[in-house]
Amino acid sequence: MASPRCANVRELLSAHLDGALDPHTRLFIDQHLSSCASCAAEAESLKATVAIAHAVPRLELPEDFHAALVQRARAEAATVAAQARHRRSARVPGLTPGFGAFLSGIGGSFRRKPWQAIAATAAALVLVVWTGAFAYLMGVNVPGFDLLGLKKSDQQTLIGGLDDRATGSTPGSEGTGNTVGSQPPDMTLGVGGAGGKTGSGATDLGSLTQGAAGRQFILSVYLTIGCDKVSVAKDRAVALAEGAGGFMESLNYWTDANGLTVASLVLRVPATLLTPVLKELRSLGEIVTEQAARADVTAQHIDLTARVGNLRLQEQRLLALIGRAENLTDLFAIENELSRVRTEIESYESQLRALDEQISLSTVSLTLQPKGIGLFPEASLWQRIVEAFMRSLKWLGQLGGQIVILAATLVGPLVLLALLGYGLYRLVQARRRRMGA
Amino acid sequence: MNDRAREAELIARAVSGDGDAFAELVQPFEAKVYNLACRMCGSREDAYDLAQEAFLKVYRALGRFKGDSSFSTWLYRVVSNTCLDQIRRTRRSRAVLSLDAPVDTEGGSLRREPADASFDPEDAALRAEVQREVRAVVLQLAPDHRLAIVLRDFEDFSYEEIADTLGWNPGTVKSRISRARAALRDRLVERELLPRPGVYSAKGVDA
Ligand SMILES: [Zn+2]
């Protein structure tokens, strides 16, 4: 065998007896066993060896492994525990020195008369544990940053606003063309005043989609609507995205503070019929927001094309290199770079696959809430500042109230504390007379 | 997936100090472990001892575990260098195979030998030489290419799980094997316990 070729097919063979290489090396071996009597006897021979190899029995696990694996185990765990132990005792001198001072501080006062220090601690710890317990049932409140109305963070750039109008050309849709086009026109505009001034200079949904010549998009619209009953609307929600051949992605029930139920739901539309599947969405009650975002992926799209189409040359390339590999160190690297390139190839497609799922699958994010909870406070500032203050207000009045509650549980104990203190009083006084005497 | 959850709750138990949780966990893999130490080491004695090393070494590594490959795959491979350590820090005087330079089987001058029609590897596997010879050419590979062939002929592993499990990449992987079994062959034809390839020639015919 002076061929160099026999000499890489041979350093090949075990890797294709395995089936491990990718389908045009293996081709490309098994034709020339096919030819080379010589290189398909070795082959025979490595069957055998492996077949050897394979058939070599296995040994039986001693007895006792297991059991002695357990107690080495249960020692190791007792020594982790053991450290885990140490460093927490050694974490807590941290904080006792502060207490330990604040505790001998008292004491210092008390030193000549230990049954006071006594009665002091348990009064302490008495009146510690009926806070605490008292604090813990009443719930403290604090009063958060919703009275500054920063409940919700700021919603995604606003890229489209929605018009009304792109949904009237579509026809199929007029059965619900009235409601929708009674709603007051900067209804749909999105949220806030970002939506309405992007929205009057971007174009309708609709040719969004499929009017802009070559580009593609990904298209996603956030709607809030209020409605009679969360849990019909939902079900017509998905009923209306399944009819235009799209579906659920998510669902997720909650329950807001006021103890309403609210449903949101992400829903999968086609690109092509998001507008007619929109307009019917919104007619399921009262839409409190709504804000279209558009993503052009036009460039990514044409990035991975054309890498994939890269990598494909780059394959073929490849491929007639096998045949013609030198040495053993030539061939083992075209091998690893022909399955490299592939695995790029494949995460690159994967990712086309998804982008084109996107582009051409719209994504619905539906909130359905009951009627009458406004997302966000249309209120304008001074409206806001005198809420808050208000709240605030009321806030403090609860706290008072709290406060005044508290003393008021306080004063059993305290009573209860004060006869025992006393009684105990007297009764070492007495004793100290007696001694005295 | 039931067992995924369950060795999930394990690996949390026994990461908490649970000792008896670990070994339920790692149960499973005992008889493996066990087998791919006494291949690597070739005693039994210094096989169990190596395992049990390996389990205590992947108890103690356990909290660094995180997921990102399946636990099996973790696992062998806390178990497999624990190995190549071993053999390393206890390499024995005994001549180690060099793979590294290509395997000549270069046979110009080898006559023409009939196959041997009538041989049977399963038969001849069931040898206490043929047995003694595997083990005895496998303990003299370089430490890699040992791993390498016990991880695929006796464990069973595929190509993509030893890749995997040691982080070499695919072509390290074929050609330790490769490089392997060409020698485990050379030692079994050399010893009369295989038959010589069948048909030689001269030149390369397709040459
Ligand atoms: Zn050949």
The other form holds:
Amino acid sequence: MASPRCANVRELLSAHLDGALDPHTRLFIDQHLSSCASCAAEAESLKATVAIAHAVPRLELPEDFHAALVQRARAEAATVAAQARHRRSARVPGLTPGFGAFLSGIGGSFRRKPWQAIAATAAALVLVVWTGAFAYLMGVNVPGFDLLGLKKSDQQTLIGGLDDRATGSTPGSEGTGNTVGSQPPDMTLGVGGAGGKTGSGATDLGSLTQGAAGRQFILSVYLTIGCDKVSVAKDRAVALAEGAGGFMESLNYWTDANGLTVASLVLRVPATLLTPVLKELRSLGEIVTEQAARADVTAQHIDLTARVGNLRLQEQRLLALIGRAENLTDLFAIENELSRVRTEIESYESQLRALDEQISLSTVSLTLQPKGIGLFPEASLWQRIVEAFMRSLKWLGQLGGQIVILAATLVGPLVLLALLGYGLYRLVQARRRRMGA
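Right, the form predicted together with the partner chain is done; let's see the coordinates for the form predicted alone.
Partners and other molecules omitted; one chain follows.
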């Protein structure tokens, strides 16, 4: 094993041969080499290696070497810069770079051909479904829609209906000729014809009162009449109701999107004069529709009357007990019960008065419209196309919303669990690094 002095000398041999040492150090090395055969042999070997290196001929670089080197360096720099930008874009604020790389990997996987095919298939499916919905709203019989429980008669009700005219319109609504008033309830007894002359298709009110002896009924009539001048017919109808001792309960008067003036009135007419008033109303123009309804409220009227009678008797008994009260406690208890009974009497009497008013005053729902447009005026082809297109877009938006809700319902918990698991993983890794340090 070489001594420490020999080790120091051998480290300085290369500099000694190059003449890079100071005179004092060079003298020290020469003295050591003269007395140490091992270090002298090392020095001779090093001299021979240097001589061989000097004897090797010098190679000349190609003329385009520097230009090629610069070009390659620029290409490598562009590649490194692109990779750095990709790493920065993969980082998500608030998350670790590793998770950003994970998201970047997911994005890269979606850019592969299988996922591109899935996305193209989904887009084609949405386009086909939307096209089918648009065609269905246009009235085309689309194959397969019957499997969804949709029929041709359901086109008016699909996602709100294509034509709002079927339910009547209010002033300012987006209709195209809303001409039908409120529809009668399920208790309709008679339905008149449509499009007849004055008085044609009139409902026989005698059928509404047959077998009505001793019974209480609420009568309602629904009329749609085509008139030459709606404004004149409206004033005439109000005058007829008031002349019979009734009144006008409500009035809607507007011009729809087609420039047609329509009036919708609710008239209250004494039940005893309903027949002559209807006869005069029918003379205002052509009857488009006429419906009548009768609601039997006999049982309700009897029940309210009996309740009021029983409570009156209870009130009389309580008044008699007040004079027999022996102390203030009994007196206060009787007065509280008397107050409760009188409150119930007032409530039931109010209901009975309202019911008697409905029985004595029949309701006539009257819609006045220009002549010749029918019950449901047919929209133009362009209007149908525009309406169907807007409805189909609305339906497509609702479908997309439902898909998003479904995806959030199914994927949301999984994403939360994945984030929780990743956070725990990072926490364990950090703890392990601290313990290893």
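Definition used throughout: the rigid core is the maximal C-alpha set that superposes within 1.5 Å between two forms. Being a predicted model, the structure only gives us computed values, none of them experimental. Numbering follows the first chain given and starts at 1.
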Task: Core-aligned CA displacement of residue 71 at least 2 Å between the two forms - done: yes
